[in-house]
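A lone chain, given as structure tokens: the form predicted on its own.
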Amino acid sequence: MSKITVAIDGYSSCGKSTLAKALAQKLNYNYIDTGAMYRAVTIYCLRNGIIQKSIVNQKKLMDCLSDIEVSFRYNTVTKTSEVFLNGEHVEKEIRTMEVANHVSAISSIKEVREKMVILQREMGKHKGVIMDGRDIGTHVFPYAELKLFMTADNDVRTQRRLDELSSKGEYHTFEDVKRNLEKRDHDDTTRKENPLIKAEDAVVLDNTDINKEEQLEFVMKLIEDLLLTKDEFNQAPSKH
């Protein structure tokens, strides 16, 4: 059976990674969380004094950029790919509010995006990949067979993020989390380098009022139809 590339873009806390992981397991595809890659770079910057008082020292970051290696390793227990920074497992550390408050500034830097996009394209060059982020369908894989653009009501997104943080022992107010999401939305959609926009051929998926199972069923039907069409085309006899 043919394999395709699935590009999932959308706003923060819309469940992109949840859907992507479920699809990857169903299809036995590789899952790449590109947001985790930028979060890993952010961790490096926080640890090494490149971010101070919410200001990024871009010159210092450029000097260190070649020393930053981001990779993924498959966890056979959780059955997901987890992110490593220079060989160190940082999957838990990258999900904090501190990182969330600074990742948009890091991901807006041209040189950082260029380096991450090279890695992303290399990871997905053989297809059979589910990749989520902000510019996957518009920039990283503009020719992906399926592009999704995910969105949801702001208050619903805020509660999801609040629940996620609370489950990890990190407690914040609803208002603080909502402000963080709104700031990230603004930063993501207005940045100069590959902003978050919906690809013209993307399928919009608003999951405000649908559950994870309904969402997965909807997207699997899209993928199955695509694969069926692709296989029929590949098997059609040539007229020449």
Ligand code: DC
Second form
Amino acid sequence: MSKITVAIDGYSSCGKSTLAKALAQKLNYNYIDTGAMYRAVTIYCLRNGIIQKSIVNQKKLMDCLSDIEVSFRYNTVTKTSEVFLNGEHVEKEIRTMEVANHVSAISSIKEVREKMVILQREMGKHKGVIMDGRDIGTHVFPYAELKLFMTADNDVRTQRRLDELSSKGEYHTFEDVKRNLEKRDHDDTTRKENPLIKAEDAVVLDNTDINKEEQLEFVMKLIEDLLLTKDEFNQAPSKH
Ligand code: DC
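For comparison with the form predicted on its own, provide the form predicted together with the named molecule.
Then the entire complex follows, led off by the chain already shown.
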């Protein structure tokens, strides 16, 4: 059966990664969380004094950019690819509020994006990939067979993020988390370099009022229809 590329973009905490992981498992595809890559670079910057008092020292970052290596390794227990920064497993650390508060600034830097996009295209070049982020359908894989644009009500998203953080022992107020989400959405949609916008041919998925199972079923149906058409097309006898 043919393989396709599924590009998932959308606002912060819309459940992109939950959907992407479930699709990857069902289809036996690779899941690439591109937000995790920008978060890993942010950790490097926080640890190496490139971000100080929330200010990014761009000159220092440019000098160090070639020393930052971001990669993924498949974890057979969690059945998902986990992110590594210069060989160190940072999957847990990337989810902290400190990283969330600084990642938009790092991900808006052209040179950082260019470096990450090269890796993303390399990882997806054989198709059979579900990639989520902000510019996947518009920039990284503009020819992806399926593009989804995810959104949900701000309060619903805030509560989901709050639950995710508290399940990891990080406690914050609803207002703090909401402010962070709204700021990131604002930064991600208004930045100069490949901002978050809906690709013209993306399917909008608002999951405010639907649960994970309903959402998965809806998207699986889209994918099955696509695969069927693709395979029928490939098998059609040539008219010449
Ligand atoms: O999906 P996430 O919340 O883990 O992403 C973290 C940040 O990285 C988010 O604020 C926007 C940025 N990002 C991006 O600019 N482009 C991507 N392809 C993925 C994430």
